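A lone chain, given as structure tokens: the form predicted in complex with its partner chain.
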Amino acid sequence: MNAAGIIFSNLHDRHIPELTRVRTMASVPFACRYRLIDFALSNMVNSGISNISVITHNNYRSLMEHIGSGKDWDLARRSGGIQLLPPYITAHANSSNVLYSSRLDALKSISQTIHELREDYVVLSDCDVICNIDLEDVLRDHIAHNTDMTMVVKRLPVITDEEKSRVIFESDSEGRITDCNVRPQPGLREQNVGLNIWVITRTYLQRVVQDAIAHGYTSFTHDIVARNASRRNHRIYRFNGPYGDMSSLAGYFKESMALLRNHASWDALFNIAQRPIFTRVRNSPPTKYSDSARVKNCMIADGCRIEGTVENCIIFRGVRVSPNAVVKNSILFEDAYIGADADLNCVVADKNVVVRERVRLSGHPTLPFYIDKSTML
């Protein structure tokens, strides 16, 4: 595929800040074993896309350490593969000296690396697009309309106050993009709902930053698309996959616990043929049931050592539960440590938690109960 790809690693960071605390949106661990990166990541890779700028901003150092070389995706590469690009404040990006704050602003702040791109397509995505999609398929519809840019979009009803931070863009019957509605109001009509995935034809990207900068423009979806949309070739292109983001820790876990109920989703995003979604290895043996574990819909990791009770809980790698100890409606993130007897129900434990023998804890499915990283209780 003659496409490079962009990610933006931090946007919607303010969106958990109880998990972006340490990291960014793109490094949130989601799925037993997966970070939200991962898809984007995957989505690209799976599609021939090997050359991939990922644009940090801050707490990357968890990301870094997930990417490495790029290996586990296949992007350790001599000529393209993936690179992150630390934040750095450039005369391109604003003229008040501080890091960019929308999409736009960062793509300007690396606009050398846009302009030294060859290939004639590019793939913009957010971190937090948790699907499985084929982008040959969007290149291919994108040139065949012989499209400036393309969107993709979901038809979703905006009912909840969370999803108020989603776009809508308005089409014609042919598909062409006539306006763009930021702030929708809630209601139970599917619309166009924009996933943060484009392409863009690289010339006319290369031009629209270009541009931004000379103007000073700031917004993707107000300078870009809206003022462009009269005269350039925006289209839609429709997914009917399962999607998913999330804009608060009670939608992460709402989402999370998506995957247990609905198999037919977890298929479509974990189990197409020739898509499989890669991640970091970390080498760890199997999981390991004792006589006494006791488990019932569950998706469970590697390197688990399992004695207690788990029901309806997303484990991630190297968690231990005791004996007796009971984990309900709970996602428990790296090398979690349960005790003997403990008691949970709707908790989101961070990485390296440690939950002591007999302690007892609930949340509820609208207001999770969230450990910090590496707290002892």
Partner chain sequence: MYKKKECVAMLLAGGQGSRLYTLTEHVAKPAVPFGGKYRIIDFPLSNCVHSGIDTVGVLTQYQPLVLNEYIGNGQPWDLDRNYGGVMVLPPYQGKKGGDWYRGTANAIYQNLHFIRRYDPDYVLVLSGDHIYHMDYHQMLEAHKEKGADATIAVIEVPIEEASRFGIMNTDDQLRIVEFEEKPPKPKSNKASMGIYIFNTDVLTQYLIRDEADENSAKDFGKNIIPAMLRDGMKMYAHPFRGYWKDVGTLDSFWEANMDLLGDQPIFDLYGGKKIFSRNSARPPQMIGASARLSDSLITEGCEIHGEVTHSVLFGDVRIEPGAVVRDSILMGNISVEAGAVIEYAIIDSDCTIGAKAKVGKARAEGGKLTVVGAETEISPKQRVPDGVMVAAGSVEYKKEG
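Can you give me the structure for the form predicted on its own, which would complement the form predicted in complex with its partner chain we have just seen?
Shown below: the chain alone.
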């Protein structure tokens, strides 16, 4: 695939402030052993993209640790590979010394890197959506229609506040974008909901970035897509597979729990032989289950010690659940400790959390109880 990849790691941090206070959206843990960036990276690698840049903003230490040299994605290469781009890596890119707040500002901040690209096409991807998509098919559609920019969308009714945060794209009968709506009103009619994945011709991207710098444009949606809808060939590509939207903590909890209820969703994400989802590999010991352990419908990573009851839970590496503790409908991040006789329901516990003996905590599926990183309760 003659394309380069650009991933935005921080753009949607404000959607899940609980989880992104000490990390980027890209490095938010998901499904026992993955991070959200694994989906964007794997989609690109599975489509033959081997030159990938990740634009960072702040809080990217854990992202650097997760990606490392990129060997787990076969990106540890002398030519191409993966590179993390700190904000405003050249002095002239940010004379006001202000961090970017939009996608277009982020692209302007790496204008030199974009200018040096030699691939004919560029794939842009955010980290707030989980899906397993064949980007080669998107590129074939892009080339077949001689398109300047192709936006990946999914036909969905906009019925919740989370979906209202997405951009809706209007198109004609041939798929050409005619308008876009940033704040759609809820309704039952299905609409083209943007998944924040684009394929764009390199020369057009370079022209867009230079034009944005010259005219002070800041919004990719308003200043590029909507402004040029009648003059440029912007098209949609409809994705029909399952996807997860990380627009809030409740949305994150919902998409995580859906993996336990719907095996088809799990298979559509992780069990496609030609498009596996790669992640950082660790050599952890197997999880140990004591005689008193009671486990039902859970995803449990390596290196855990389960001595109590866990039901409908997602358990990351190194978690310990003590005897007589009951944990239901919850997500426990790495190295969490649940004391004896504790009772948790609808809880999201961040890394290194300690819940002491006989503590009772309960949230709701639409409002999970969140415990901040390294907190003792």
